[in-house]
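Presented as structure tokens, the chain that follows is alone, the form predicted on its own.
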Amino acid sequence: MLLSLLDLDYETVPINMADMAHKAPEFVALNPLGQVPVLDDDGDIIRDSQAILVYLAAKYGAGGWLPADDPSALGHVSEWLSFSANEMLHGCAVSRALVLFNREGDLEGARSLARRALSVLDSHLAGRDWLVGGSPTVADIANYVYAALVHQGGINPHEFAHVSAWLGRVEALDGYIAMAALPAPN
């Protein structure tokens, strides 16, 4: 999504995770963890969603997506990237994966964590448009995807008024592209 928002040309390479292509030797050579996503930017290999967002913003974002010149704002962006990789992942993404891929696990526990994460997000967004500062950052993009896809785990993100409005703001950004199951149905 950030590649599109930055108006960069890119090529996507589908990875068939059902066939375990992410565990194949040629993929593990790119990412020893055998996880997606992986970015190859002219031979510079970056793995992990948050790391890729930071890299793209720092290299191509002209200061707009990553407030590198403001230590306080950068610290808050980092907080929200951690929130995405922890609370949003363990709640929103896990509940989605349990439903979509018929995985074993504690679905109600994951949904409870998702609701708690969305509540924190909703409270934070009360009275503000973006997670940090007056314009979108990589923190918004990292958290958007989990919040917008949580409907596939059986939770309606639009039940959280501030989250719902924020989803709409992200979706209205110039360069936003809908992906499979996005935007979340209202």
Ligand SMILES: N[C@@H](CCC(=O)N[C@@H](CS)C(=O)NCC(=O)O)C(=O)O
Contents of the next structure:
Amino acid sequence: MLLSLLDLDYETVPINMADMAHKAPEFVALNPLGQVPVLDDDGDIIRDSQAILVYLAAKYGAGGWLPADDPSALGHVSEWLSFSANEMLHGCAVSRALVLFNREGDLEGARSLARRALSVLDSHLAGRDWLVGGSPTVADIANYVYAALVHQGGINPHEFAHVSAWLGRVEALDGYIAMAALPAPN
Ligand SMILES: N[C@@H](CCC(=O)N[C@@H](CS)C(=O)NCC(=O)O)C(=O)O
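Structure of the form predicted together with the named molecule, given the form predicted on its own:
Below, the chain from earlier opens the complete complex, with every other chain and molecule after it.
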């Protein structure tokens, strides 16, 4: 999504996880964790979606998306990147994976973590357009996808009014690109 928001040329290489292509030697050579996503920018290989967001914003963001010169704002962006990789992943993404892939696991526990994470996000977004400062940052993008897809885990993100309005603001950005199961661009 950030590649598109930054209007960069890129090629998407699908990895067939059902066939365990993410654990094949050629993929593990790119990411020893055997996880997607991985970015290859002219031979510079960056793994992990939060790391990829930071890299792209720092390299191509022209001063937007990452408040690199403002230690306080940068600290708050890092808080929300961490929140996406922890609370949002373990709540929203795990609920979704348990439902979509019919996996064994504690679905009610994951849904309760998801609701708690969405409530924290909702309270923070009351009276604010973006997670940090007055314009969108990588913190918004990192959290957006988990919140926008949580309906696939059986939770309606629009029950959270401020989250719902913020999802709409992300979807109205120039260059917003839909992914499977996400709303089409306005
Ligand atoms: N913190 C990482 C998590 C990456 C991750 O868990 N990716 C999942 C798919 S969304 C994966 O590749 N799982 C396969 C595995 O862990 O073996 C990120 O945000 O990139």
